[in-house]
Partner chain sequence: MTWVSVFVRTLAIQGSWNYETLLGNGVGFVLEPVLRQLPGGVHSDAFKAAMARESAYFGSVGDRLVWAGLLPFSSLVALIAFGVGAGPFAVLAIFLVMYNVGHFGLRIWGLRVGWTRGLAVAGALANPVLRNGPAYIARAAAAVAGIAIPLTVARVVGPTCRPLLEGALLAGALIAVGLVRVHGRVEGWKLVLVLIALFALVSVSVAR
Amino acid sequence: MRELLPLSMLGGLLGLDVVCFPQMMISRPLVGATVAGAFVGDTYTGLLVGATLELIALATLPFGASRYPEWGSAAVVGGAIAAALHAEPAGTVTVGVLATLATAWVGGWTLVKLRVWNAWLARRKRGALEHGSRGAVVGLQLAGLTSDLARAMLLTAVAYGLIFPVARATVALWSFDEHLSRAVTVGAASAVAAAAAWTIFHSARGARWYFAGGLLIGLLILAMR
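In the form predicted on its own, give the structure of the chain above, and only that chain.
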């Protein structure tokens, strides 16, 4: 568990990027899982988990007051778990994706609680805010950033610490073939991605033909490799 501290720091940074700062897209699952895999010692497995998660994350539109999965910290957990268990390749990607989904669901709940916390802080400073106090505004901004960083770090540490032993035991008992396991996982993720993509752009003129063309080109590239 010596990797717990660097992973929690990475999870804190990526969790902060989701909403607060700097919003540079480094919290995308592809980035989070790949970097976490590199931290643990297997970048390739982390990349596989991240690419699969990106298909699922297409359905997430993180804006407004809606509740959505927190992919930044969760991808760190899933990528690191899969990379740490790469010696048993059959179930590692599947287990890593499942670990990410569980963490992302809890992460979405923590974001809601963070908003409640921020609102409570703002109510305490209401008088100063109404008078245009610069210090009150800056203080609330810093408090919100610090709270989000602490939330993401704690989420990453707790999720990794709790899920890793379960994941290790699951992979040890895994009986499905490596290729079958990955095919089922990626297939399910692709179905989610297709549904999300169609929901987003189906009303655009000619969208179905653009989609079909892009899919055909992608399949041709894959077949030519």
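Bear in mind that the values here come from a model prediction, so they are computed numbers and not experimental data. Rigid core: the largest C-alpha set superposing within 1.5 Å between the two forms. Residue numbers count along the first chain shown, from 1. What changes on going to the form predicted in complex with the partner chain:
Here we have the form predicted on its own; I need the corresponding form predicted in complex with the partner chain.
For this one, just the chain is written down, with no partner chains and no other molecules.
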């Protein structure tokens, strides 16, 4: 568990990126899981987990007050777990994806609580804010940013600490073939991506034909290999 501190710092930074700062999308699972994999010594396994999760994350539209999974910290947890267990490859990608989804679920809940916390802080400063206090505005912003960083670090540390032993035991007992396990996992992820593509883009005129054309090209590339 030597990796816990650096991973929780990475999870903190990536969790902060989801909403608060700087929204450069380093929090996307493709990035988070790959970088976390690199942290624990297996970038490629992290990338496999990240790419699978990215298919699922396509369905997440973080508009305003909507509730959504928190991918940043979660991808660090899942990518690191899969990469750390790469010596037994059969179930690692599946377990990494599972760990990420479970953490992302809890992470979404923590984001809601953070927003409630921010509202409570703002209510306490209402008088100062109504009088245009510079200190209240800046202080509230810094308090929100710090709270989010702490939230994401704690989430990463707790999730990694709790899930890693379960994941290690699961991978040790895994009975299905590596490729079958990956096929089931990425097959399910691809369903979410395809449904998300339809949902997001179908309102644009002709988008279904663009999708069909793209699909044809993708399948042709595969057929020519």
